[in-house]
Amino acid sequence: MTEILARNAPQTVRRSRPESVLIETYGCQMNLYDSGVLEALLRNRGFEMTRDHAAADVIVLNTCAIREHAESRVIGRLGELSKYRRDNPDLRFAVIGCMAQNLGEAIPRQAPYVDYVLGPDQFYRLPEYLARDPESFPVINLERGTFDYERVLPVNENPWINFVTISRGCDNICAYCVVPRTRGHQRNRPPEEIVAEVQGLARQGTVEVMLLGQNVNTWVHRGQRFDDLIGRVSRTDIQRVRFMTSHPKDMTPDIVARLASYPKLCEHFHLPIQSGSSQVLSRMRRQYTRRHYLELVESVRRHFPHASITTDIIVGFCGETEAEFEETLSAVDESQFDSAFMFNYSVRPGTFAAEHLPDDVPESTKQARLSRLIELQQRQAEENNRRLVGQTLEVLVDGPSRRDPERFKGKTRTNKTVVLDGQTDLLGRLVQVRITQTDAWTLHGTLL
């Protein structure tokens, strides 16, 4: 879609003070990264950031469209935030990201006070649009763009852990997924650009980077594969490297074996299984089988004996029988996941499933199956964590504990959260912690 500007042509606005912008972020790590890039661009243009909604001149919602609930949540949030216009008639609202791309002009129809609707490839132009005459609202720009803006290092509240995008978009057409529609075809950044960004972050004090992409392991560039890129990133001054998310069909045993040769790579693999039934996976158009997935898990366990494996699972996809759901439970039991994002299937307009497959599993059945799955997964997570009691793990201390601000939290190499006592001089340091107790989600330990 081409850029749409209402009414008059844009003009430069003269303002007596820097404007304050508040950004709320929903969805995945990619959205967190984009919000960091946008904040850096806004600061470079003289805008100030705020966390006070009442003090904001501009409120930005960076959105997700992966599930219907995510979009409904943002529409509801816009309604809540509209009250601030009563005290500040000049307050402007921007909706950016995947929901903007997915709903487009429907957003101002549902929320008429929204002034900007910018897709994932156009959000970086928001500082430019903020300087335009208010009479030119609303602005809707859903065009596909380039990577030029990604040379800006994103602002991150956690200076020791940062995200680095290596690709955008997706060329897989999973039956249930809206990502190819919202983020477009996969576009890979050149390795030199990625390595330079990682090295720049390391010089600023970043200890750990997570390489991001809809499917990071499908990254290629002039004959170089994803595992080649991990090698190049590992040769920078960064101390820890992670990546997310991997597509099982593109993660082969030889790639896993080569990844094991890079000591800086953390032992955590996020491998979305989605279903443990080959028949359901076929209907989902996932392009791998149950057997392939379980062999991949075995390969990871063999080359990374202490790795944590996390996953995504959809319950109640079109036509899922009780027997097929039982196959998912058995695959979860065999894989021993450390954590999982688990959802009921919901129809997303514009996907293959919405157009060709009936959503024929009753909601009550979906909910009952989801409850059984959550119970199994939580029990597994608790058992996996209990095995860590008494072990000493490397932890990157990155901030105060959310539940107990008097204590600190950090991440193990396997991406588990650890809460420990300590002083502020621990922040940003890699320390050794003996694990003393656990629950399904968090480890507790003592600094050595």
Second form
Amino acid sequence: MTEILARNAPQTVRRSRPESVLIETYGCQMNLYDSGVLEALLRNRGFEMTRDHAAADVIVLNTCAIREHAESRVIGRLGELSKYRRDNPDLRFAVIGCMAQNLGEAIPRQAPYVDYVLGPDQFYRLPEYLARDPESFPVINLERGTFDYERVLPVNENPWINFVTISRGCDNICAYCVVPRTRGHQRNRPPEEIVAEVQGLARQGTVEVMLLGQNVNTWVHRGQRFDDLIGRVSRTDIQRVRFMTSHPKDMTPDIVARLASYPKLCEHFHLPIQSGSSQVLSRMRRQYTRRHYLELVESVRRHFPHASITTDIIVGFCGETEAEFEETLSAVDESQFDSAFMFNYSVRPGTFAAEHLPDDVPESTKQARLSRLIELQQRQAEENNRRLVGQTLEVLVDGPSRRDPERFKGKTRTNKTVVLDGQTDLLGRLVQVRITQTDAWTLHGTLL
Ligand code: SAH
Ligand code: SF4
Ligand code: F3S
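Can you swap the form predicted alone for the form predicted together with S-adenosyl-L-homocysteine?
Every component of the complex follows; first up is the chain already shown.
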């Protein structure tokens, strides 16, 4: 922490009413969705949004706790941002989301200028709290809740693509993972609510929705299953549907087969393998084997021949031997992933692994293994992409290219980025693009 600008003792209230809010979002898509909901709720209550820290009356950090680094980054960021308090003593800080839940009152203890600490089940109360000052700060609310906020359509920076959360929390027991602690048990949103939200977004111009959950395939509601939900969402005016994340133990071959009957469903599946060794998977308490995973990949490829499959991998989990790591390399080789998020194992206090399994793979070994894995994965992604040269793909054009603002970028059904030339009237449209050139991350193409 850089500097302490307020005392930790509860402050008495003598602040002007806040009007403009700035939200910074860290972590996964679920946090992006929650920030979008919060923004909509704030706007409904008459707050304005700003991107200028110096002009903000409230700075909100929507945070992640998945690895140690995610948390230390936010602590560092809070220290940096505390300087704005100097010019504006009325400035309020809110820390919401997974790290808020995980660290609770330890946050204002470290950063005494933090006024609100709200967990992932309570963040939506922020507008209410801002409208009516409490007796004293900080306000800490980490209770589990039911999300009884008014119906709003989440705001997304990119209006063509939106997220829709279908379930919150997670009932799995992965030994390394903090999410069940931060987000609690799985709670499924009713299908009527999900469908109404998707339809509302489609009416506003959203072309593609990604349905979100930590484990979407176990979504159920009064006898309806996940694939029934995909069917219902497909019958709205939305043009593309995708989902994330599937747990390999719950993405069964019959679900895969049934999903193949929905043409709006995009051929992209995020199937986190975590490790290619059955022994490591068992220590991770992932509840599937290497063989089950590889068969799942095969079944996806059988039903969706043009599918892209992406994954998450943890390197250097407790007790991982060289031979076990090599099984991960060979599983990656067999699976031909289009992209992968790859991480060194990071101990999360309170998890099963933190309490029962020693973190015994040296940092240097983790780093060396991660580098080998990344190299293999990139080579593979490049090869996969090279095979697309000459093909015509459907692209949703969704903004200017990051590298070259004169050009446009878009997304294929397989979730790959394509850079192309064109005019602004292409924005938000589904177009056919012939792929001319590729690398590991991006495709380049010409509009047909
Ligand atoms: N629900 C999703 C994952 C959510 S977390 C699933 O089941 O796959 C996103 C990814 O972060 C995980 O897939 C995992 O690869 C990684 N991760 C989670 N906990 C971790 C930890 N303690 N150390 C390193 N990576 C971790
Ligand atoms: Fe974490 Fe496992 Fe749940 Fe994913 S499925 S959020 S890795 S506990
Ligand atoms: Fe997402 Fe991070 Fe929470 S990955 S669920 S924001 S711990």
